[in-house]
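There is one chain below, alone, in structure tokens, taken in the form predicted alone.
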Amino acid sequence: MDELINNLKIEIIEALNLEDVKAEDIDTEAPLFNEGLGLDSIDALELIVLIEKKHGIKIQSADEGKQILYSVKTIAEFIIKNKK
């Protein structure tokens, strides 16, 4: 799971063009939105597209998306649980 988490951090940085952020700067369990990385709803859409394209997993609803996109750890857990 550690490798997946590190890869996710790199993918998030690249997808959202977070130029001043390194993978080690992102706390695995910190919220991605508001006080964490400070992401917004546009970033959420980009993360959903990233998960669907890179990992082949679809997020079914907005409520589910809020829980899944809470932190890098919750995204990794979702991917592991739903990987085909």
Second form
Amino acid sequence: MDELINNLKIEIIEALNLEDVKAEDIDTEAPLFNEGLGLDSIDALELIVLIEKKHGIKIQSADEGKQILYSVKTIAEFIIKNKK
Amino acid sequence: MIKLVAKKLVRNISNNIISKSCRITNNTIIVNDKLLFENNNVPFNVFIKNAYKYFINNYPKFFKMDNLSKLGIIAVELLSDEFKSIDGKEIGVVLVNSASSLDADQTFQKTIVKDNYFPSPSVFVYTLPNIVIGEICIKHKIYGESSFFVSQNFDSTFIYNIVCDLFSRQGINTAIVGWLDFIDNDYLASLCIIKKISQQKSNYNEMINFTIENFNNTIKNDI
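I would like to compare: after the form predicted alone, may I see the structure of the form predicted in complex with the partner chain?
And the full complex, kicking off with our chain again.
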């Protein structure tokens, strides 16, 4: 789990072009949107693409997505739960 | 005779002016013909990042933008002291280029290849040339009329008439105008601020009159 969380942080920084943000700057349990990293709706779409591209898992519905993309921890839990 | 003199006076005091210009090309930034920033022997992404760090450095959204928007954001930043005290509803933007958003289009195309089909939403949003105007307007809270024209060359007369129309019919008194192009790491931003001047303002003696010829000379050098 720890390794996945760290890799996710690195992937998020790269995919969202978060300049000057390091993996250790991202609070694993903090909300990714509005507060925390202050991500927006386009970033949310980019995260959905990232999860599918890097981890082979599709997020099926918008409601589900909202909960999954809440924090790095919730994304990691979703990946572990759905890994084939 | 008296009528003619009066007319001439009115014309002089209502002349529009080119109050400031900015040119970014070949790793240099020139404002009002003075070299302000130079970063030799580095690719565009390094040059523009260094320019951002030097001139702005507090707008992280910059790093999410496409190359055309980054170029426009830096150029307009260097002109912004000319309009920061003006109501955003009275500022217009008119930009022109020849490559449209082809740079972002090509980047997006790489995300939709047959065996690696993951369309990038954050690249897709830049696949229109006028998105750069949106980025400029968001950063500087500009709400006036704007247009982006795609044309092989810069037609000064056409753009001159567009600006005059903005000033006469659209409630605009300041316009950010010029050429903004990026393709295959070849880039040129050549922008200027055009102001509608009134009788109240008399400190524009050293400014350039907004005539087609002066406008052409200001914008067109390297196009």
